[in-house]
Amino acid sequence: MRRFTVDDFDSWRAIARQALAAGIEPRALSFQRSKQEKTLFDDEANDDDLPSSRSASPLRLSKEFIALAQMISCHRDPNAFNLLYRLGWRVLNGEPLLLRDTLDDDVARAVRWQQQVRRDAHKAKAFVRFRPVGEQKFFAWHRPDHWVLKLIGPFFARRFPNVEWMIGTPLEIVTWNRRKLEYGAGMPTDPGADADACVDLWKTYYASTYNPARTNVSMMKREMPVRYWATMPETALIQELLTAADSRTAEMIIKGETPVHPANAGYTNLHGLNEAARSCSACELCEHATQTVVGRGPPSARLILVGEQPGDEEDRTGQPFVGPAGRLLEELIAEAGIDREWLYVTNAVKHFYFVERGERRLHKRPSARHLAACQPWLHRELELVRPVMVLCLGVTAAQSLIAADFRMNASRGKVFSVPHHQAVMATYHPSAIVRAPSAEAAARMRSELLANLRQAFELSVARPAQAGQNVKR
């Protein structure tokens, strides 16, 4: 049997492609993960070179298989790479639809491992806590179940691009030097200090956001397992908060208090509202997105454009409408003759909702739950700007502001009066033009979107300003 030592998905794929092309059956070879305690002077040689390929054309595995393999390659089970090779062999040798057979033992195990890795990566993003270890240098210690640092490293690089940091785990480490990510052997224990400046900040934040009326100890331990508590400073308060929960809940009931959404905390200007939105955790999207993307434009704007959500470029830059759809929108705004001093742009959902496909992050449509979590932010924006007209770009924004059953074909270009605004209209989102199935469809939708932009702008000029609006002249 041929034995091969691999480090990760990329090194496994390089060998697996050669072996599959050479027709080597799964029972004739074995993969194992490199020992992470090796030093730079160790040499882990593989068996003899593989025989030359017997395949006349390049082997092709589906994107679905590659995405599954990238996740499973992070699983801690020593047979993870062997399972991947066996699946690849079967797909290429008479079972092209294998991954759809969820009752197959190999497929069922692969799906289960994929879910375990995905959940472990999610918890790592949620539970990692950095502490300062020098000027513009930070360190975090975490105990994942699997090799997830290559999955979460890019997330933290996007979130904290301007400082140097390291995440240490018993399995591996990742460091960011403000330019690139580097991975290395793990460390057995946390080398951290007894005191650090972040501890009190985390405790203060956790205590201020803790709601005693929502205490569910079993769920808390399921979502935030006890074994992570040692590296999370705020968990030192849990017992104290649980002890006081009953009395605090009773006090809230007596006073008639109900939890207040942070958007309704009395902000009187957009700056304060937007700063509060950057810390929003009303739904799980905040755990995956790089940052909150707030609105942009003058606080006295007469016209607000409301899109669906930030895209990949918006999530990285923190600015709305800067991706391909945003650039098209800028062209149309200029063509419609709209003065940017009269225009404010924002989104119905403030965090990027996506699914990862390798190194790409593909847009997913927000759910009704995501819209509901973000609605208070959007409503408060409208209350503070007090525009004359609101133009929803796309069905999602229209369903958030006009009606949950809004249909674009039936109601595009119509003006609605809703509880939070007296004049709201909807049209296509520019991304629909970017993704149009044909040049003819794109041209038609572009023309209709341009006409609706002009219509909304003309109405914003012609209609009287709302009471209390500070209109620029």
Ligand code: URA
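Residue numbers count along the first chain shown, from 1. Each form is matched to the other, and the largest set of C-alpha atoms that superpose within 1.5 Å is called the rigid core. Model, not experiment: these values are computed from the prediction. First, how it differs from the form predicted in complex with the named molecule.
- The rigid-core alignment places the CA of residue 285 less than 2 Å apart between these two forms.
- Comparing the forms between these two forms, the C-alpha position of residue 441 differs by less than 2 angstroms, with the core used for superposition.
- Positional change of residue 271 between these two forms stays under 2 Å at the C-alpha, relative to the superposed core.
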The other form holds:
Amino acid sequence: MRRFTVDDFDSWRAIARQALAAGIEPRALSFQRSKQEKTLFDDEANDDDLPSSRSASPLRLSKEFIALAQMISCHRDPNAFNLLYRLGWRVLNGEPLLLRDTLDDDVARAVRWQQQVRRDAHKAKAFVRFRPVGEQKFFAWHRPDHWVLKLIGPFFARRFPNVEWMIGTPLEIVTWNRRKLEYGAGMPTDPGADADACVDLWKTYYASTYNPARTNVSMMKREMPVRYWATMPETALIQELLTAADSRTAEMIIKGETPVHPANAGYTNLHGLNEAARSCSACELCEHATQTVVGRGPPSARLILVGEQPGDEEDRTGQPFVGPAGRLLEELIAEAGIDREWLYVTNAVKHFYFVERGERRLHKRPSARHLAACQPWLHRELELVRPVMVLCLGVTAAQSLIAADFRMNASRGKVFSVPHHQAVMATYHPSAIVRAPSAEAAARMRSELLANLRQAFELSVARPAQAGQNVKR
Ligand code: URA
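For comparison with the form predicted alone, would you give the structure of this protein in the form predicted in complex with the named molecule?
Full complex below, order starting with the chain above.
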């Protein structure tokens, strides 16, 4: 039995690729997680001991497998990497659809572990609290159940890019030196007042002598074709550096030690706001959706249409209203004679909420909690675009912007003044037409929606812009 020591997904993958290509059966090898105090691969087999692969063709593991593996590699169970290898082996050796078989013991366990890690990472993002431990230096102590720092490190680097910080946990630590993330051995307890010294110690000692991430990267570069690099943590960091939020804001958030919603961090233009929304984790929807779907249209628009949430196609493409409901909306916009230059389209909730049914992802209605988590993004969008009119499409958007007990039958087509805007109307969502119980009902709703769309557009043209509004004239 060959034993390999790995410490994260990347180091596991580099070895697993070779072992799978060499045809080594799961029972002939085992993986264990490095304790991190010692050099990687000390006294263990390493990847150089592996025979060269039987075939020259590249191993293809699906994106779905890779995504699952990234989460499971963070699970605390000592068999996490062995389970991954067994799954990879089975997929490549006659069971290509294995991951669909949720009754299979290995798959069921993998899905359970994935959910546990996801929940743990989400809790860490929500509960980590930094405290100042020196000039521009911050420390947070947290006790996760799993090895989640690799999952949450990039999130905090984006959030607090311009100060130095460390998150300590009993399993591992992560530090940010304003340029990159470093991971190292954990600390058994909260160092309390000594946290300052810990941050310094890390900087002057550990960072220069021990860096598993760096070891893994050079190994990966040796082992991995360039096409795999897109998923390397360092590559992601480049992107995060480019999109890092403004430092004053980050400091303000840390020092306040209160969970300030990231939308309220003082963004002065839509671009900055939307970039920040891409890393929002104010509720758990971000854990399942592919991406945040932000609004689209000119910042000088006079009319904003607010939908409910992205659907399946929107989630995949990152654009609002591009699926079936969006195509119908486009038709109605054209029929109403609305110039796209005057129009901005967005959603009350920025992540797709769905339930999986086999291959399909079925829309779920967002809850009041999801609406509340996303509301600050929408409010700030309205403040920045400052349109003359807002038209909510569907009851969810109306409940987010007008009133929690909004009823479509009672209030469709009425103009309301609300704290975040003085002229908001609501009408049906285009998908209500698609789902209408009869052709007659669909035709009636279509003409009512069209009338409301025209009405909102005409008001947006006729009403004078408010002081400070940057709308098209
Ligand atoms: N439905 C919505 O409410 N918004 C979209 O972006 C797509 C469908």
